[in-house]
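In structure tokens, the next block holds one chain alone, the form predicted alone.
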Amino acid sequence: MSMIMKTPNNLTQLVECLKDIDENTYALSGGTDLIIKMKKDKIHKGTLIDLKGINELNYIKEENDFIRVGAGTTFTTIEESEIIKSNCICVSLASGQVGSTQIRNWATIGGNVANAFAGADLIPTLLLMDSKVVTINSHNERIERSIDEVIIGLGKNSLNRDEIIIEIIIPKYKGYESAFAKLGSRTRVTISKLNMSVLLKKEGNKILDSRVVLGALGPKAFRATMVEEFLNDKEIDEKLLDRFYEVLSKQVDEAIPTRKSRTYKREAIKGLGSDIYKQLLG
């Protein structure tokens, strides 16, 4: 039994990596969540594609309407970067929340869509900026789909087994805030129990438009579209705040109606609900 590592160090080298690709090849990229796979299920042999040589992987570029990421960029880099932060401030909080300091520091964005883990704290912020998702596959083709498309349950993903993940595009929402928030058994080091992410267009004391993703509530993050119906085009009032809590409460009664923990997250989405109403409206 044998591991055989392959270290590409550009996208060419990992195109011709990709033709050799069977059932057992795994791509690395961090490999913060893959190790503790490989030593839970006894993976002792295969073939295992480094990631971490391509620089080329390994940016944030700002457009006018799209901010460029390269799948090898770690959650770190995400977090400190003035472009994420000055246009999307709830993917660099979400991103300095994951996990410790040493996985933030080796861990990327690139794997950890890839990953499609329930109780992961960037994903559900990607969602809520409609992010896409470049791939690239073992015929040099380049293929663009939404993030929703990619990440299809819980692990699970629409990859073909000869493609991976080279870039995030995330849309620039111009007028409008975000914020995000979650909820762990530990403040920093921990998985999510539950995670939100909110974008808001406000013009004085009223909501024009909001967008409110879910997170760790089943087996993938999704729109709350019941809350997005309640803010749109209310008022900034004393009264707001209270009825906010009570449509969170019914978007998980709807969410997970038979679970255990529905009684739990029902209360405990209010907190969330309460850092976020303090970061967009407080």
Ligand SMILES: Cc1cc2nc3c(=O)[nH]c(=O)nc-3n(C[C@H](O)[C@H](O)[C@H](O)COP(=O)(O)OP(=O)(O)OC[C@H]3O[C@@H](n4cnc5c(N)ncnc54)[C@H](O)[C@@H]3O)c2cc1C
Contents of the next structure:
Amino acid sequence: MSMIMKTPNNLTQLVECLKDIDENTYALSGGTDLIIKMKKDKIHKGTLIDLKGINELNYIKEENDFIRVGAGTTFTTIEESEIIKSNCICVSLASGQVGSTQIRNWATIGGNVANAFAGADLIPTLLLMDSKVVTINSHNERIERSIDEVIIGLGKNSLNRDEIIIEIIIPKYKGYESAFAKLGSRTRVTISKLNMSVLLKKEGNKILDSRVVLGALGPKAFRATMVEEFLNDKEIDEKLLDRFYEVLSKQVDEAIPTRKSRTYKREAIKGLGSDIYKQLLG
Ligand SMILES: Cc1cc2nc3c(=O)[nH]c(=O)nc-3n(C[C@H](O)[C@H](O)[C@H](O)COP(=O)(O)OP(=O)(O)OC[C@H]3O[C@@H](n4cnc5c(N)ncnc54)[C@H](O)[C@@H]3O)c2cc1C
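What would the structure be for the form predicted together with the named molecule, rather than the form predicted alone?
Whole complex next, starting from this chain.
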């Protein structure tokens, strides 16, 4: 029983590695999810394809209408990036609230997406921004899908076995502001019990358009359309916050009508609502 480690240094070598993968082959990025899974599931044999040596997967580039983030980019790099901060602060905030400093130094955006965990912090912000996921496969083909197509359920993604995420494309929303808030189980190393990401366009005292995504409230993050419809075209006045709380609680009722956690989450979401309100409307 042994693990074979493959260490491609570039995408050409990665494609070669992808040609002979089987059900016991695992891509390894930061390892913050995978190593725990391997211990838990007692996985002692197979092949690890270590992506850390591929420098081509580590970048943040700004173009006219979007930002390209290499799949191997760590949360620390994303949190600190001026490109990310000035175009989609929610992605920086979500990255900055992941786990601990050590986790953020190792964990990657590609691993967060591929892992498809319901409580993941980056996935909801990427869904909010309508991001695309680019993969490469064993035939050296590049495939682009929406993040919503890639995350198909609790811990499940739609990638074929011979596909590796190489890039995330985040569109720019000019004239919009964004925010992120999360509620975790502990103060420093927290896996979200609930998170909320919001994108908002306003003019003077009026909200013109909104996008809202809730995470950790079901098998996968989703657009909170009830909340979006409530916010669109609203005047920002002293009555708005209480009505915002009400609609957030209703959205929780609709999402998890029979879950035990519903009573807690319909109250807890008001705390996130307050945080988001302060960031965008306060
Ligand atoms: C203590 C602790 C705290 C944490 N806190 C948070 C938190 O607050 N918020 C949060 O969102 N997450 C948290 N996590 C989870 C984890 O850190 C993230 O999900 C992280 O982004 C995973 O990235 P990674 O590079 O470590 O992935 P890995 O562990 O290397 O891989 C994860 C999975 O994705 C696959 N994979 C990796 N890279 C690719 C790729 N490029 N293409 C295709 N498949 C790939 C692997 O095969 C594996 O199945 C925490 C984990 C720990 C241990």
